[in-house]
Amino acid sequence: MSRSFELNGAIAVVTGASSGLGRRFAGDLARAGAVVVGVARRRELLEELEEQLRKASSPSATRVCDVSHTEAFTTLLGEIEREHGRVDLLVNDAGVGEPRDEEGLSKYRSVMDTNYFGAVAGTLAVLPGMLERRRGAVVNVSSDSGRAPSPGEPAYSASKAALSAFTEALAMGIEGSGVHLHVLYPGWVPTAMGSGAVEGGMRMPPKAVRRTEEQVSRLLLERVGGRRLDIDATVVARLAPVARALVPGLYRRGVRAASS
């Protein structure tokens, strides 16, 4: 496998570690030959992956820590970055899907914590390092629901934009540094997210945008450190802002029709 960044002996953290993408890219990180962090709300969950995690990379571990809370999560980015002497890779994957069980202006505030100032607030703490050194990557999990939002997830869809802005903006100010900052769209995976979706009412995804952990995975390893700020798993959603524009009723038509 050709890579752009040399994964052997990297220090990687990892939020959402616990399950769905973040285990999957955990792993392929460690097996890879990356000193990997896992990081995630579930212990009992982060304890079974420390274990696979170790076996592949010994000085590898996980960490509890819900990355809302965003002083926590900074704090540990420090602890780590002590202890290992740098961060060469942060992996933003942590993410919670639209709320069913709230309303109004709390349920957006709860999304973007998580989505949105989570990744953000992780972005700033370990960029400092990264262009003193001149090296390093962060690659924030996006969402085809930020540059294609369909009815239903408003404020999930809201997050993952912002997301997206956000990091391509960072991205432009730091061309040249040698640090690579990247939105990865990994397009519909049958993860606890994906599939609860799916079974809380939304239509099942066309195979053209659905993949798997392994190829997302793969995806990632391959293209971090590149030139290019997105890593699309999928093709199709990249043309839904152009057909947004040229066709925007037809466009609009199409993505009710699809989602209901």
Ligand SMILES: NC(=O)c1ccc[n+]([C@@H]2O[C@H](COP(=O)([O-])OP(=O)(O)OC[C@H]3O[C@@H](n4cnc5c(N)ncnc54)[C@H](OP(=O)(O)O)[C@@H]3O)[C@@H](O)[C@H]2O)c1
Second form
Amino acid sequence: MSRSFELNGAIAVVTGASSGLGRRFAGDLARAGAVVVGVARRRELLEELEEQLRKASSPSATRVCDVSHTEAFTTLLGEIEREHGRVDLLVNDAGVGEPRDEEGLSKYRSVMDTNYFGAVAGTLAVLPGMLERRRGAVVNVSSDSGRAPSPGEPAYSASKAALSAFTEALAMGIEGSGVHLHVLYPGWVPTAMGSGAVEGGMRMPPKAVRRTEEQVSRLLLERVGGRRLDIDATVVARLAPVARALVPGLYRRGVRAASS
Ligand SMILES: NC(=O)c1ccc[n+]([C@@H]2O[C@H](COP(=O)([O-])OP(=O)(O)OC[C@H]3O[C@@H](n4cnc5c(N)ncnc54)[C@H](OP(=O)(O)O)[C@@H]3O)[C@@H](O)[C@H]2O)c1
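Got the form predicted on its own; could you also share the form predicted in complex with the ligand?
Full assembly next; the chain just shown is listed first.
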């Protein structure tokens, strides 16, 4: 059970629930007693997940939705609110990595549509109800690439930097409202996305920033609804922006060396 947020009986929506971190979050939240609605595009994977979720929390369900279609996503969130009376927790986990087969502006737009605008649309859709009830939490899953951009990932890094900035600015405006906005930084996790980046040529990240799905999920369940905006899976990555500000030349040489 969460130390700071009652998960038992909470209505939780998790995007990106068909695989990796999102799938783990959805399962762990259901085991903690939340009613979970898992959202993603791949129907077969969601059907398997739904079976698993219902064993732990019988009203849980899954819904097929592409979060980059923001109208469809916000309509879905409205339906969930009407069906369950509220949404207590939204985890905007759905995300895509740097496209390897796309170039030009369209690549940047498509990454922003999922990683940034999907999460922004979700946050803005559930926030009014949460503020009215003076209770709720939104977790936007960012990346260390957002605060310490990685070479070879300009679209991904920019989308996550935008998501972090959006969440932090919004959080400052609602402090004391009873609603908690968080940015989750998972470190590097060997999911389809994490392992795919390494297979695609990214150097294996150092041990200090490697985490498992289980570790990141445990941290999320412990910290959600707490006072801290950032939920950090690794300390090292938290220090990267400090080095970047204090010794930018040295920092960039270090990042280039670590990635080549
Ligand atoms: N793994 C890491 O090292 C790492 C590090 C930092 C941050 N992150 C972040 O963690 C989050 C989860 O990634 P992961 O590592 O667990 O990778 P993953 O296994 O590839 O999961 C990505 C999830 O996002 C869903 N998704 C992608 N585009 C979507 C869309 N348009 N609409 C709805 N769902 C969509 C995918 O489901 P469908 O394909 O079925 O839609 C999948 O469930 C991402 O936001 C990622 O940027 C990961």
